[in-house]
Structure formats: structure tokens, C-alpha cells
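What follows is a single chain, given as C-alpha cells, in the form predicted on its own.
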Amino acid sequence: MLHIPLLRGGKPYRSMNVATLNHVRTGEPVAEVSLANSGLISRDLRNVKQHQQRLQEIPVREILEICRKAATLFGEADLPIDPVAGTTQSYDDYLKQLSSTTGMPLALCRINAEKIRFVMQNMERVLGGLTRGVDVEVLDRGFVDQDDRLLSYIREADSLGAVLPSNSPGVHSLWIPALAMKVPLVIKPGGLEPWSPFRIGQALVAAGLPAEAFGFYPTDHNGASQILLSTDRSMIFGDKGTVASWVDDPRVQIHGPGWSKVVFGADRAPHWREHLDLVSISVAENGGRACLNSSGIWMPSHGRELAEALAERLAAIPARDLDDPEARLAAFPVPEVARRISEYVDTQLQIPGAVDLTAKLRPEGRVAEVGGCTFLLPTVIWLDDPTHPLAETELLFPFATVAEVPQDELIEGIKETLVVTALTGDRAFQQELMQARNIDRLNLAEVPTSRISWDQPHEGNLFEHLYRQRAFQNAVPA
């Protein structure tokens, strides 16, 4: 059987303790993954300073070139998957294996893999966005003379720990820039998705990155906690319960639920039909699996009309076989999870003030069985009561609520929100949105919530997480 090892200081290691990854359709084993315990992780992390020094020796321009080469290798080359056994993985193998354990259709796997490749290919542009245009040479020298100003930054971490999810491969592009910032990585992959981070690491090493800069540690909850506790800076992805213990730790960057929204101003609400494509994409793109997907549409009027049209649009999206090039929904690797989510929604619908508009369009129900896999079909909920519990619900499939709220109550009503796409030409309302501290990313344009610009920060700025600016004066000889 295929085996995925740990990478300890860049060296493959087979553990006595392994986890088996099974195919979502057949239940047959796909691979074994070596697991690290917290003691092993703690011992290995004593060496991260040496790993960082090795990375520090490489000029940043050379690292950027390594990233560009790695982008090509990631999307084209046969790369090691079990270096000890000499087993390699082609790009097509990677996509098939990724789909087989996560339930993501092949078509969506390709789209997400392209996001990863794009970030490596365009790393200098990404760094420019994160540093707000500071010359990348600052990562070599610690300071730059830019626009007649001396700018100096000090690195705050010898390593970045990353506790990763399994829901969407594109999310892995968020931690790759740490290596270009000369900070080694300590990766805990999602339980069902070791494929993308492992292949990213192998592509970077094949392109010339020091192997010891990439640590790969599949592990359990205790091991994940050890990574977060033992690295100078870290990031964690997960639901509200997963991230709750770390929200007050400034060393940990939180990537939790997004509760992203599409918001209409009073001026655009009557013209909702012109924006229905944008709303549909925001809810359903990437199988609705990302924190960027809109889980709510808030508008001052015409809400029920939009909700019914959106329900009709999304109810037409069928569950398809994972190999179907037209597939747009992801399967649930554990069918019982899909059923429990559907039961949760139905239980919440018993509370007055909410109605499932998609239910009447498909009498067969929300759970679908296709090609041996279990899916949840898109669901649109109309809320008579914007304080209904489902207004603050985010789920791993295309799920959205629609509510009507007066414009002067919208910003406060949406609460903490990762992304808002605001459809309005009202300058005063736009200014209120600009000043809203509960909105992390703001689109004052026809941009779906699910689309991001890779040269913009995402849920916190990774450069500011790893570096801080300091006062600096340089004596220049006369």
C-alpha cells in the first residue's frame, strides 16, 4: 500500500503508528500515513533555529526563483510520495488521490491546484501585497532605503506552525509565502488531505529549497497542540470549537468560520436580478466548502424575491459522480456527517422565522446518494426573523440564508464577517462599510465573496504575523 511518511528536518521517517486513508466511494484503503506523537514533535522543534539559519543564507531573489520552478514541478512533474520506497506521484495521480479521500470532484481539485500553482509562480507579487510594497531585499538585509526612508523589519519566528484543514486544497496557498519570508514550516495536514502540502513541499525541495525548511507531521489533537505551543508563530484552521482555545493567543493566527455575506444597499436591492449570478457564485463556488463562501445575503428590501430566485438557481445543481467534469458538489467522506448536518438544519427550521425554499423544489430531500458517494444538495433559507439561529450558521456545502434588514441596521446585524461584498452606489453607506471593524475583507465591487486577490492579506497579514517593523537609524560615512 502507498505510504506517506513524516518529514523530520526534511528527512522521510516511517512511524510505527499509522492512519489509513480510505476511498470515499469504495471504502477501500488508498494510503497509510505515518503519525507523529507530541514527544517526537517537541524533540524535532528544538532544531528549528538551525533550519531557519539555513534558509536565511539563501538570497530572497533565489528563493523567489525556487518558487517559480516549484510551480512548474507541482503541476507537471513526477514527485516523491514515499522517498524511502522510491515511489513517485504524477500530477494526475495527485488529483485522483486528493479527490478519492476528500470527496472533492476532480474538476474542483484541478481548480484548487491551480490556485496553489499560481501563488508559487507569482510569489513576488504576493509578497508585495503582504508587505505593502516594501522591497523584498529587506528579508536579506533587515532594512532597505526606500523612497528616501529607512525601513527595518525584524523576524519574530524561527518557524511557522500550521494546523491545516481537509475541506479545500486551495487554502494551502496561504502558508506557502512563509518560506519566501525565510521562515521554515512545521505542517500538520488535515486528516483526509495530506496530498497537497506533501506535494507542495516536494516540489519546493526539488526546485532547490533546503529540505529541512519543510517539516511534515500528520498527528492527533495532542500533536497539533504541541505544534501550536512550540512554534514562535502559527496558524490554525477549523470550526468555532477547534479554534476557540487559541483566539486570545497572539502567536496564533486564527482561520475559523467566515460567516461571509453579500450585502445590498437600499439603492441596489430593487435591482437584485442584475446581481443574481454574483450571489450564486458566492454561495456555491468550490462546492460551498470555503470560509469565503457567502452564508448570508442581507438586504433592505426584495429579500424574498431574491431568495426564491436563488433557491431555484441552486436547486438545479445536481450531485454528480466525482469524475464528472461538470461536478460542482463535494461528497462527504463520512456519510453520517452529511446526514447529521441535514438533521441539524431540519431541527433549526422548527424554530419559527425560517423556511427552506429549496425543499419544495426537490421532494427527494437534501441528502443525495450518487455514484456510491453521499452529498448535501444546495439549500437556501428565507428568514422572516434575522435573529434566527440559522442566520449565524456556516456549513460545508452550498448553504445560505437570506434576510431583510433596514440599511441602517445591516452592518451591526451581520456581526463578525470575514468577507463582505457590498452592492451599493450609496457613498455614505460605502463609507460606513469602510469604517466597520466587524468586516475583515471588503469588496465594494462586483466581486463574489469566494474570489480573492492573492496580493491582498487574507484573514490577517502573514508578513505582519512573522515580522514587525522597528525603528532604525543607519550611520552613513561622510
The other form holds:
Amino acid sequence: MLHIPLLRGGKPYRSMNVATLNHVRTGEPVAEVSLANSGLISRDLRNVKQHQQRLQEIPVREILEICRKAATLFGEADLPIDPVAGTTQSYDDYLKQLSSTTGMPLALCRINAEKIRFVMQNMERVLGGLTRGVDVEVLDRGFVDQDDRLLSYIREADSLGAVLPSNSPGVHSLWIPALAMKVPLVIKPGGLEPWSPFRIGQALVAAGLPAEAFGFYPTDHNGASQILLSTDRSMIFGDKGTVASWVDDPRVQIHGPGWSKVVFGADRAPHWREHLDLVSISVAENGGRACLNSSGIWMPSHGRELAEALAERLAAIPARDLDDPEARLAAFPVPEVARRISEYVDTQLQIPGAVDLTAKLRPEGRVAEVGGCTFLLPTVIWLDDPTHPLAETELLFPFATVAEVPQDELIEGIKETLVVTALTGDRAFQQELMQARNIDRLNLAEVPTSRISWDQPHEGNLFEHLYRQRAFQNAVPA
Amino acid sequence: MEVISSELAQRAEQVRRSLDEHVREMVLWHFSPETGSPFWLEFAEKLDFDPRREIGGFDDLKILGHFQDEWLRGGPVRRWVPKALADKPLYVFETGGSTGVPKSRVNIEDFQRDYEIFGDNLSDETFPKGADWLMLGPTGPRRLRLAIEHLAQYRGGISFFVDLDPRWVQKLIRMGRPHDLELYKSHTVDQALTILRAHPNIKCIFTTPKLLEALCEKIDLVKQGITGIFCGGTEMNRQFNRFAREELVPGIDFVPTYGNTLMGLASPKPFDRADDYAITYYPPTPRALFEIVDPDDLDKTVEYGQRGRVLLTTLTREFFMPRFAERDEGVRAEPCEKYPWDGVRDLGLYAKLKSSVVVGVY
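I've shown you the form predicted on its own. Could you give me the structure of the form predicted in complex with the partner chain?
Expanding to the full complex; the earlier chain stays at the top.
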């Protein structure tokens, strides 16, 4: 069986503890993944300073070139999986393997893989966005002279730990820039998705990146904790419970649930029909699996009308075979999970104040079985009561609640929100949104919440996570 | 599957026959009004047969059903003391690291005998007689503290102690406080470093996998002069065995162990590279035995090489525990030269219990 090794300081290692990844449809084993014991990870982390030095010695322009080459290799080359066994992976193999263990349709895997390729290809632009245009050579020299001012940054980390999810491969675009910032990676991939991080690493190494800069450690909960405790800086992706232990640790960048929303001003709510495309894309794009997907639509009026129309639009998205080019919904690797989520929604619907508008459009129910896979069909809930528990629910499929709230209560009502797309021309309301600290990414534009620009910070700026500006003088003033 | 020699098969058969004799002796002891414990005498009253008559050997223990460890929660603990031993000084030990009313087992000398048997199997070269010990792990109300001390004394040494409270560790895990857990681990390991550096006659260590990892991050135990490590606890698996031997403590005699307060202490099959780091444990038969059984039919022993749930039986004059279903599962292993009776390999938490038990505590 195909085996995915650990990469310990770049060197492949076959562990005696393995996890078997099964095919979502057939249940047949697809691969065995080596699992790191936590002590092995902390032992390897003793060497990160040397690994960082290897990266430090390479001029940043050269690393950017490596990233460009890696983008091509990622999308085209046969790359190693297990050098000991001599196994390799083509781009098509990668997409198929990714789809087979995560349940994401092949077509969506391709779109996500393209995001990864794009970020590697355009790393200079991404860096420019994150540093706000500071000359990249600051990463080589520690300072630059910009607009007659000395600008200096000190690196805060010898490695970046990344505890990654399995839900959507697009998230991997977030940590790749660390390498261009000369910070080696210590990756714990999501349990079902070792594929993308491994291939990214192999593409970068094949393009010339020192192998020791890419540590790859599939592991359990203890191992993940070890990474977060032992790396100078890290990021963790997960649900509320997973990230809760780390929210007070400034060394850890938290990527929790998004609770992203589309918000209408009183001026645009009556024109909701013009925005229905944007709303449905925000909810359902990428299988509705990302923290960027909208789980709520809040508006001062016309809510029920929009909700009915959205329900009709989303209920028309069928579950399809994962290989179908038109497939837009992801299958659940564990069918029981899909059933439990659906039961959870039904239980919550017993609490007065919420109604599933999609239910009447598909009498056969929310859980669908197609081509041997289990899916949850898009679900739109109308909330009479915006404080209903479902208003704060984010699920791993296209699921959204629609609520009517007066404009002056809206910002407070949405609570912590990762992405807000606000549809309003009301300048005063726009200003209020600009100043709302409970909103992370804000689109005052007709942009679906699910579409992000990679040169903008996401739940914290990676450059600011890894570097700190410091005072610096290198010559006695004249 | 290994093929055992006919000579070994004969020895295994002899063990089996003497086991049946031992079973008869123990049943007679525990169910006779002159010698038995109040618990087992009361238990026998509710039966419609006399165990002393019906139990002629190990296989007949089935008629008593399965020992329930819940019986050990709460008091009075004296009901477990055999009448013939009632005037002896008593110890009471609690099991594991769980919270709530602990399970208790009374002890007189069993723990000493068990650790002496284990001690006799240690190498004099790597666990030298007269060398001192460091015990870094859960002490408190557990058997382990006195047992390791006795082991050290039995081999002519003194044992130093650093405590780790597993109940606090469990609480920190449940509360989701990894930073506090790390701090507590460092606090424990720092004390161990101080002791090791101050007492150069310490050559032997008992600790748990997690604490060994943490200790080795701070100190090279080979350079420190440690020659033998005896290590047990959750997370002792094939990968850890390899990692310890190859990276953490290469050159040090690394002896994994499996045991708990309810049984004695199992010894590992001597290390053989051909076993690919699998650890096979053998109980101190006839004082204790493993049966590896079908989880859905605890009366059905699985074949050698098959995985099943571990049933423990303890048969000493102090304690009678027939066929207790442990929370572990493993592969039934063939007898070996050193231990000509059944063992267990590749132990792990019983799959059906995995979601409800906090593991990796220490």
C-alpha cells in the first residue's frame, strides 16, 4: 500500500504507528500515513535553528524563484511520495487521492489546487501584500532604507508550526509564505488530508528549497499540542473546542470557525434579488466547507423573501458523483457524521423561531446518498428569532440562516465574524462597519465572502506573526 | 505465526498442568471458611454449587463469571482480606489515575513478591546490584511507589522519588490546559534532574514514556551514567520502543513493562531485533495469567497471532481475581523460552473504550 512518511528535518521516516486512509466511496485503503510520537517531534525541534540558518543563507529573491518553479512542479511534475519505496505521484494522482479521502469532488479539488499553485507562483505579490510593500530584501538584511527611513524587522521564530485541517485544501495557501519569510515549517496535516501539504513540500524541495526547511509530522492530539508548545510561532485550524486552549497564547495564530456573513444595509435590502448570486456563491462555493463560506445573511428587511429564493436556488444543487465535473457538494468520509449533523439541525429546529425552508423543496430529506457516498444537501433556515441557537451555527456543508435585524442592531448582533460582505451604499453604515472590531475581513464591495485576495492578511498577518518591527540605527548621524 | 519447538510445547504443557493444581489450591484457600475472605465466602453463598468441588482446573474458573473491578470501589476493604492473613499488616493501593471513588486493593506482601520475580529477570550488568534508583512517576496511593522501592532494596540499592500526580494531569487535559500541563511536566523533570546530578550512584530509572521523553530533552542519560531503564505506562507501543532504543536512550538497557495493581508485573520477552520492536509481555504465571479473547464472546480464546481483549486472572493467597476483562486489547502471543506460557503483544486500549478514556496521561 502507498505509504506517506514523516519528513524529519526533510528526511523520510517510516513510523511503526500508522493511520490508514480509506476511500470515501469504497472504504478500501488508499494509503498508510506514518504517525509521529510526540517525543519524536520535540526531539527534532531541537534542530530548527540550524534549519532556519540554511534558509537564512539563501537570498530571498532566490527563494521567490524556487516558489515560482515549485508552482510549476506542483501542477505538472511526478513528485516523490516515499523515496524508500520509490513511489511517486503525478498531479492527477494527487487530485484523485485528495478527493478519495476527503470526499471533496475532483472538480473542487482542482480549483483548490489552483489556489495553492497561484500563491506559490505569485509569492512576491503575496509578500508585498503582507509586508505592505516593504522591499523583500529586508528578509535578507534585516533592514532597508525606505523613503529615507530605516526600516528594520526582527524574526520572532526559528520555525512555524501549523496544525492543519482537512476541510479545504485552499487553506494551505496561508502558511506557504512562511518559507519565503525564511521560517522553516513544522506541519501537522489534517487527518484525512496529508496530500496537499506533502505535495507542496515535495514541489518546493524539488525546486531547490533545503529539505530540512519542511518538517512533516502527521500525529495525534498530543503531537499537535507538542508542535504548538514547542515552536516559537504557530497556527492552528479547528472548531471552537479545538482552538479554545490556545486563544490566550499570542504565539499561536487561531483559525477557528468563521461565522462569515453577508450583511445588507437598509438601502440595499429591497434590492436583494440583484445580490442573490453573490449570496448563494458565498454560502455554497467550495462545497460550503470553508470558514469563509457564509453561514448567515443578516438584513433589516425582506429577509424572508431572500431566504425563500435562496432556499430554492441552493436546493437545486444536487449531490453528484465525486468524479462528475459538475459536482459541487462534498461527501462525508464518515457517513455517520453527516447523519449526526442532520439530526443536530433537526433538534435545533424544535426550538421555536427557526424554519428549514429547503425541507419542503426536497421531501426526501437533507441526507443524500449518491454513488456510494453520503452528502448533506444545502440547507437554508429562516430565523424569526435572530437570537436562535442556529444563528451561531457553522457546519461542514452549505448551511445558512437568514435573519431580519434593524440596521442599528446589526453589527452588534453578528458577533465575532471572520468575513463580512456588506451590501450598502450608506456611508454612515459603511463607517460603522469599518470600525467594528468584531469583523475581521470586510468587503464593502460585491465580493462573495468565499473569495479572498491572497495578498491580504487572513485572521492575522503572517508577516506580523513572524516578524516584529524594531528600532534600528546603523550609522552615527552626521 | 511462530512455530514453537516440541520441547517448548512440553514445558508449556507442564506449566499448564501445574497451573491447574495451583488453581485448585487457590480456590480451596479463598472459598474455605477458615482461610477465605469475607467477599468470596459471601459470593460462594449465593452460588448453587461449591467452587471447591466444581473447579478442578483453570478452565473451570469460567463458572464463576468475570471479576468486576467495580467491586473494588469503596469499602469496607477488609472484606477482601483472607481470614488466614487477617492479622498481617495491611497496605491499600489505588488503581490508575482516574478520579471519583478509587478502586482499592489490599495488599500484604504480594507487591513485594511480584517485584522480586520481576527483579530476578533484570540483568545484573545493566541494573547492577547495589546501584541506586530514581523513580520518576506516579507515587501517592499507588502500589508503584513502594514496589519500586522494594525492587531497589531487593537489588541492594536505594530509590529516590519524584512524584507526578496523574489525577491532576488528567484534570488539566480535561480542562484543555496544555500550557499548565507543560509547566507541571517541567516542574517534575526539573526535580528529577536535580536528583540525578546530585546522586551519581543512580544507575537505574523507573519512569513512564512521556516523562522519559521529557527527561531526555534535558539530559543525556548515557553520559549521566544510567545503564538500565524500566519503563511502563500508556503509550508504550512499538514505535515508542523503537524510538527509545534508537534515539532517546541508545545503549541503555530499556525494559518495557505492563502491569497494574490488580495483577503482578508482566515481563517483556527479551529484546530481539527480529521482532521488529513488537513488545510481548508475559505475566508472572501462575500468580497471574492473560487470556486473549474474542471481545464479543469473552469465553472464546482467540488463536495465536489474533487480536482480542485481555482477560486478567490473579491467583495468589492474598487476592483472587478470576477472568477480569481489562480495558486493553492485544495479540495473543506464543510461549517463549524464558516464559513458557501465553503472552500478549501489541497492547493498546480496547477499541470500544477509546472515546471514553483519557490516555497519554503519563
